[in-house]
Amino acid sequence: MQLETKTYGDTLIVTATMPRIDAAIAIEFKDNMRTACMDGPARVVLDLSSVSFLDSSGLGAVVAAMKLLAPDQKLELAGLTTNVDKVFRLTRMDRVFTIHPDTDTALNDTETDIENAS
């Protein structure tokens, strides 16, 4: 399992490149997320656009990854496929996470938030 990371200003984009996040890789995913986000910027966006399947263990791993972030870090999601989006909506986790249609929108939302704060 692999996660790719890129930093854009105060935002770390973590891209999950696997097609599934399920019980078979949930622990490894959580551990790799912790490593990827360690000492990173305050804003972390997890790009799930390559993930077509997420079960309850995968959902638990995403929530656990959020809880493992430093106190000043926030986890947001981007690029949820239809099936993954359904899991977040059915479990009402869409109320816990900020969800963006894609990473470009997530990055633009940061710029808009900064402009609105001025």
The other form holds:
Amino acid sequence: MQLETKTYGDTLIVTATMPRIDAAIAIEFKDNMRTACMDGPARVVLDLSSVSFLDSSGLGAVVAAMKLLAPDQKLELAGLTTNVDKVFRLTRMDRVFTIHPDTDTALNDTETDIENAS
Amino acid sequence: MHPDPLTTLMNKAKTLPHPTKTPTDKIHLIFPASPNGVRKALADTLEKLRFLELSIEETGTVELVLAEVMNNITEHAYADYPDGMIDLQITPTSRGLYCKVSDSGKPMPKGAAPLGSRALLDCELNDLPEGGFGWFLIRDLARDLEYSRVAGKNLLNFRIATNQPDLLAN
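Could you give the coordinates for the form predicted in complex with the partner chain, as opposed to the form predicted on its own above?
Expanding to the full complex; the earlier chain stays at the top.
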């Protein structure tokens, strides 16, 4: 399925290229997230900027993916579009995930962390 | 002498169609209760609603509520019936979209639509819920929701409020 991966330092960016994560592909999405992140860096940022629709099945799949990756990998999110963002806010799942405006910000956040640590 | 703005407005209003309960742009779809059947029905519905020029947010709300309702029918009412069909009717009005969804599957548990409490997230990561958000979203976003069981069918009526002040006629 449509998941593209690219590693930047200690961060794996997984880009969801499908327009929707719904009941029709929720299980496939979860399984493919596991495969895409296997043996990857500890930090995974899922780029959802191409996804314009996510239903509760899709939300469940993203939560399931986060649980599958833990504890060795941490899943963060980036680029939530208007209606995807709404589902996360209404269900309060926006408090569970670290959510970045876009992948550039997500990658810069790492650099900030490193600077702060040194 | 120019007529005052109020008179102009009232004269203009007289030329507009009178509000009527007779739907002229009612949408009626009957489709298989399957993930792909629901997906296609959503796409068809949004296409037919394009004349309303809903905002991105409103379109998202309409698609989400309908998706949750129809996914629930597919997954629960028709859990043991792979060939079930869903009947969806939508009547656009100035107060929003009046939706009627019916199916011939199992009745709702205890004969009532779920309350849809918000899932509790104050827990360990491994205990986070992966489901149960659907009815919460429906209850949160839909208005005037009524469920009934009539002649072996589930009937769900609800309204999705959309900003359509110009839509006088149905």
